[in-house]
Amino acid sequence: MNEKNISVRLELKSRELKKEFAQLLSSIHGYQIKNIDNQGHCDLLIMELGDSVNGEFDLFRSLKATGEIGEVFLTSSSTNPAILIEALRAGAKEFFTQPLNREDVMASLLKFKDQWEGAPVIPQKTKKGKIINVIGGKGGVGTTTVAVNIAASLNELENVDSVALIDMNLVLGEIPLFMDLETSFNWGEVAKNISRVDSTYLMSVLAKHPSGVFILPSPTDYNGEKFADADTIEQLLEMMMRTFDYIVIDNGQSLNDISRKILELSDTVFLVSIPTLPCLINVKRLLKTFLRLGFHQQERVKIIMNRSHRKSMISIKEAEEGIGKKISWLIPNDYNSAMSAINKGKVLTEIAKKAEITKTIQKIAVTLCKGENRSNGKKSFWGRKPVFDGSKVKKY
């Protein structure tokens, strides 16, 4: 263990909340505050934000470019969510309002002490939340619809805590749109941040639906830049998991190294369809590219189709027998409650409680959190033989 102390410089300009911290400090072994007239290098900075906000983060911003200090925590008496977000992209470590609440502000510290010395991690007991992937067999087919409300309707039901909905559409991300939401960060900025990311910063990132959905959307502003490897979306992921109950993503059509990750990671993969010649054409052709990329478990993939109605001049024993796999869920087409639905950026459970549409998704989320689509000792999607169990998951 390291045996030097954690050198603290503090730039405050309340004298009050300079003895408050220096008490806190001064209450836990191995941080030392360093002169005002000794500044230098120090370990830790804990700074106070006053008016010239923006001043003071290009300050903050050139002394860690220097080197002249490690890590930032900062401190406002202003409630403003956009100084939060700015701290957090500028770097900061932890990020304290005032009044400050000691026991948060003791917690950081120890924490911040035990990452520095390199004490050993103590596993603790974290919740496994699934992963439930939405991908569709072509563009237009109702794949962020179907996303959203799924989330939306897990979200409701009663042994479930928390859901978290990720756009992995890039460029073309609809669902802060389809959600009337305004959000802040994306993953594309959290991918960035990866190495600080902790269940704190995400859910400081994260945007809240009033459904209770946590929000994380695709980057928009998209110029040939690589946000992510397929690593950092797994270190996203598991921390995600860790977190939350259910990850609903919304993966739109791409077959990359990222959204390989993503199948290899997911619990239920639902392929959307629609009742038309070419959309099932897509669907069988996805189901061979996995076979073909090395995912054997065939099983979690579940087959939706949407916008479902009995005058199909394709029956369902036709596409069943053209995809050459069962449709476990067919979601019946009602326009008018889904379009309603995307244009007043709500989710269906508020605009058509009882149409069919919001019914049969329901039931989706009520079989998923039956964990009827989760293995018992889930291993990787890749290298393995197909399973078969002969069960029957048709469901209508």
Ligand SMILES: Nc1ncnc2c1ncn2[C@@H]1O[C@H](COP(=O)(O)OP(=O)(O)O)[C@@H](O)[C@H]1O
Given for the second form:
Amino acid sequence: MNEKNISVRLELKSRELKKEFAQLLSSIHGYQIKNIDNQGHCDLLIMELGDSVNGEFDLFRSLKATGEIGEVFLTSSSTNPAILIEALRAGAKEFFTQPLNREDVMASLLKFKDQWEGAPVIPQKTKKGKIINVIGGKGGVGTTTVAVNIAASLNELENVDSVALIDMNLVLGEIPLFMDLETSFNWGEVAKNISRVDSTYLMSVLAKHPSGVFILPSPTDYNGEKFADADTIEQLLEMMMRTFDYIVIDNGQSLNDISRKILELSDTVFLVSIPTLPCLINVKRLLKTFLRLGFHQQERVKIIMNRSHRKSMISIKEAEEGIGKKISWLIPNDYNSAMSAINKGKVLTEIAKKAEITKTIQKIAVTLCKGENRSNGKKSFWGRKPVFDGSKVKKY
Ligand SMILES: Nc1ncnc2c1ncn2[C@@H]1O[C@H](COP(=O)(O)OP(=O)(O)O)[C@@H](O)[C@H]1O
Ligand SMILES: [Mg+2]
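What about the form predicted in complex with the named molecule, after the form predicted alone?
So here's everything in the complex, that chain up top.
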């Protein structure tokens, strides 16, 4: 247990801000603000960024490198996300925008003190989020459409607080396009910083879609180098499970050591198919591959038949016989809704609330949330219960 006071150096431009931080620090036992002349080592530097941001980043990088400072908290009146991103990249532990949110600052100071004292760090959340892995039987079958809209529908449920959506399609990741989002971080970069990834870090680097879903896109600048190994992805997912209720993964068609690890960690695997022979053959191959890879929890694997329609050449029964597994969900063919959602960068519940495609995906989300394995009750053509239970949806 560390009983020494935590020495803090304040590098703040305005007197008011200095006063505010001094007040907050003095309200917690164990912090000691250093005398201005007494430079030397400090355990915590709280620094305000001014106009020459680059110079200031260089300064604290070099101070950190020489061991003259322990951790750094930054503050700035700028709301430019580029500054926040650069601050996190440079290794700042916390970043406070101005005007200060005193509760946030207090929470950060208390957390830092707990860690400093070697007190057992109380996990920020005792969540054990669930991993929903969406895999396509083929390209173009609707894997991204299904993943994006399951994530958004889960997030709309009353008893779900937070949902993240990860794009595992290297280079060709489309989630930011589907959601009309500009993103600055991808999982390749987060994986590089894995030693400092905690919930605070995650919440600051993930992009938030207006639907409320947090997005972690895939790296798009592939140069042949590995972005992460399976162990790092496992650590990242473990942290995400502590932070989010659900982590939906658009796995596309990847089959490598990372996707194998994700498979292992998945609570539910949705295999997306369409009613065509080549796709059904692929789905059957994938099911066998899962077994060969050592993933024997077949009950966790659910088949989604997307773009299903009554006049399909292949009946549901034939498809099930061919694959050798029941089809859990039928998502109707609705090109207009699916395409206009993509073109508008919106999710289906925003643009086609009443469409059957939307209601089916909402039903999948409700079923996931209830922990049921398969749609039940009276089956309509789409395998849904007759009425979607709207009471479970958050009210806006
Ligand atoms: N249920 C559906 N009905 C009609 N079109 C769909 C449906 N689901 C997806 N699509 C369309 O299929 C195309 C491919 O979808 P996408 O989600 O990008 O597939 P993938 O991720 O498997 O490549 C898109 O044009 C999309 O609008
Ligand atoms: Mg896709």
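Rigid core (definition): largest C-alpha set, two forms, superposition within 1.5 Å. Residue numbers count along the first chain shown, from 1. What you see is a predicted model; the values in this text were computed from it and never measured.
Does residue 104 show a Cα shift reaching 2 Å between these two forms after rigid-core superposition? After core superposition, the C-alpha of residue 104 moves 2 Å or more between these two forms.
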